[in-house]
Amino acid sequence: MNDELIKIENLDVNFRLKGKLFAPPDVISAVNAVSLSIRKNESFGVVGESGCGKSTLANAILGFVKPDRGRIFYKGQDLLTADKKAFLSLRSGMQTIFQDPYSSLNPRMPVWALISEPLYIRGERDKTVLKARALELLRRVGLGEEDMDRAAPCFSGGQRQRIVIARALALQPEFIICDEPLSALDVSVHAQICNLLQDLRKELRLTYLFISHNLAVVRHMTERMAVMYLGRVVEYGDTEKIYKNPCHPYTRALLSAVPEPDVGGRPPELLRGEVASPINPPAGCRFQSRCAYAKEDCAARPDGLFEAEPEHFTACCMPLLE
């Protein structure tokens, strides 16, 4: 599609563990055969339990880890085959908001230096320019001039996350990865940060990859989403369609765990068994060991997604066939 900003094709990311003497190393399959696209000016969500590969996928896009296979396109250019100069030019348009604002900020630097540090790294040395840009960004995220010379420990968690967001905007990016930006914050400030991110996306025409465990927040923040399990995408498409008509058993289990004000809502679907090892994942469907609908042929079922309805893809629709 001509409105794609990010396109990922058959991405694999493996981590090799140090093995015993003379033995081959064990290989962790962190991301396996992932293909998806993120459109310009949209917010795209990624959900799944811890260890499913959400952050590894984000790190591969940013160049923090090197994929073993696949392709990643940004604005039509392959990031994995680009030379260093071209990659750095493209990379400046992609930034990230980290999960923990407490460890993301140097406690010894004043706020203006923290926010303008990306500009300094890119070669700007005029202190007046750096301070002016930092003040502009501080005001945009709801802080003020009186905060310019304060250090990070002087701020609350919500304020620190605002500083992290301001720093992410310093190079005027088009694409921002929000890697669980609410999980380290008090519940009382979740709505404030969500509204800030929404306002910035509209004002600056940003594109988000929004990673979260909070399914209610993902529904509020995103137009499309992907559900990951053990390194693979098991459901993908329009957020509202996935929430209203979850096709994959894992997606149904996740959504049934969301508290509902209506007592007569969807009954909980408890998962059985344990998560399979990413070192030796099962053949075929990786969810089969925990699935209440598993059949004998699940181990031989080919990988990939099929279209359950327009703008809604799934790796399994067994619950719908029961």
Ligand SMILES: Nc1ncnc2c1ncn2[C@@H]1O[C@H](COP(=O)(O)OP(=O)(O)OP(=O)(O)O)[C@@H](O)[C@H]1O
Second form
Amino acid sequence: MNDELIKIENLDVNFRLKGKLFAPPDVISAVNAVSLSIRKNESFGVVGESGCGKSTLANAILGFVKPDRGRIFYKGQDLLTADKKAFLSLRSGMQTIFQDPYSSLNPRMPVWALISEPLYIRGERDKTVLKARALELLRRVGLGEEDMDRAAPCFSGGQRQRIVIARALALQPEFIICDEPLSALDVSVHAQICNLLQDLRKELRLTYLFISHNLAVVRHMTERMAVMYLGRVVEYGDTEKIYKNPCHPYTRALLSAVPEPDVGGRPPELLRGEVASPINPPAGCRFQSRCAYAKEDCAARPDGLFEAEPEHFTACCMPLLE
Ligand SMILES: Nc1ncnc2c1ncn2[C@@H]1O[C@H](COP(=O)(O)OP(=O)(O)OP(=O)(O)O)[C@@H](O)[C@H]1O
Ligand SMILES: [Mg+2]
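Return the form predicted in complex with the named molecule of this protein as a structure block, the form predicted alone having already been given.
What follows is the entire complex, opening with the chain shown before.
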């Protein structure tokens, strides 16, 4: 489809851990057989419990980790086979907003310099130009001229995240990866930052990959999404369809654990056992050891998704068949 900004095909990312002397290294399967696409101007969510591979997926798109298999297309061009110049040119359209605005801002620099630093790194040395652009961005994120010369420690967590967002916008990106942008912030500012991100997306026609543990926020912030479990996508598609009609036992368990009635409120689905290890994960379905519906043939289940309904795909729909 030509409205795809990102297309990921069969992506595997493994990390090799140093083993004992003369023993082969343990291999962590952090991302496995992941295929998905992110459309232009949409906000695409990724949810799943800690360690399921959300950040690794983001890092693979950004070129911070090298996949072992698969392809990542950005605007139709393969990022993994592009030469350095082509990669840097494509990569310049991407930015990230990380979860911790406390450690991502240099405490000694004034805000105008923090925000315009990406332009400085690109070679802009005219202080008037840098300050003018910083002020424009600062206003865009709801701060003002009086904040230009203050340093990051003078700001609250929510204000710091606004500064991080302004800085991410400095080079006019098209695609922004928001990796847990709210989790270090007080709950009282979550709505403000979400609304700011939504407004900016509309105004600047941005595309987001929005990673979060907070299922209520993902429902509010995204149009399509993927649910990940132990490196694999287990459910994928239209966010509302997934929340209204979760098919995979893992998605159902996640949603039934949310206290908010507009997201959860489903009959409880209990998970058994422990999260399987990403080192030598089980063959077939990776969720089988925790699944209340697991059967013997789950160990032979091929990876991949099937269509549960238009724009809604799942790796399994066992609860619906029972
Ligand atoms: N550089 C690394 N070296 C070795 N293992 C790694 C590395 N980065 C991630 N991992 C492992 O890969 C798996 C996926 O990690 P990842 O950070 O992608 O999870 P996540 O879903 O982002 O978790 P969280 O929600 O806690 O941020 C984990 O088992 C993690 O321990
Ligand atoms: Mg992470």
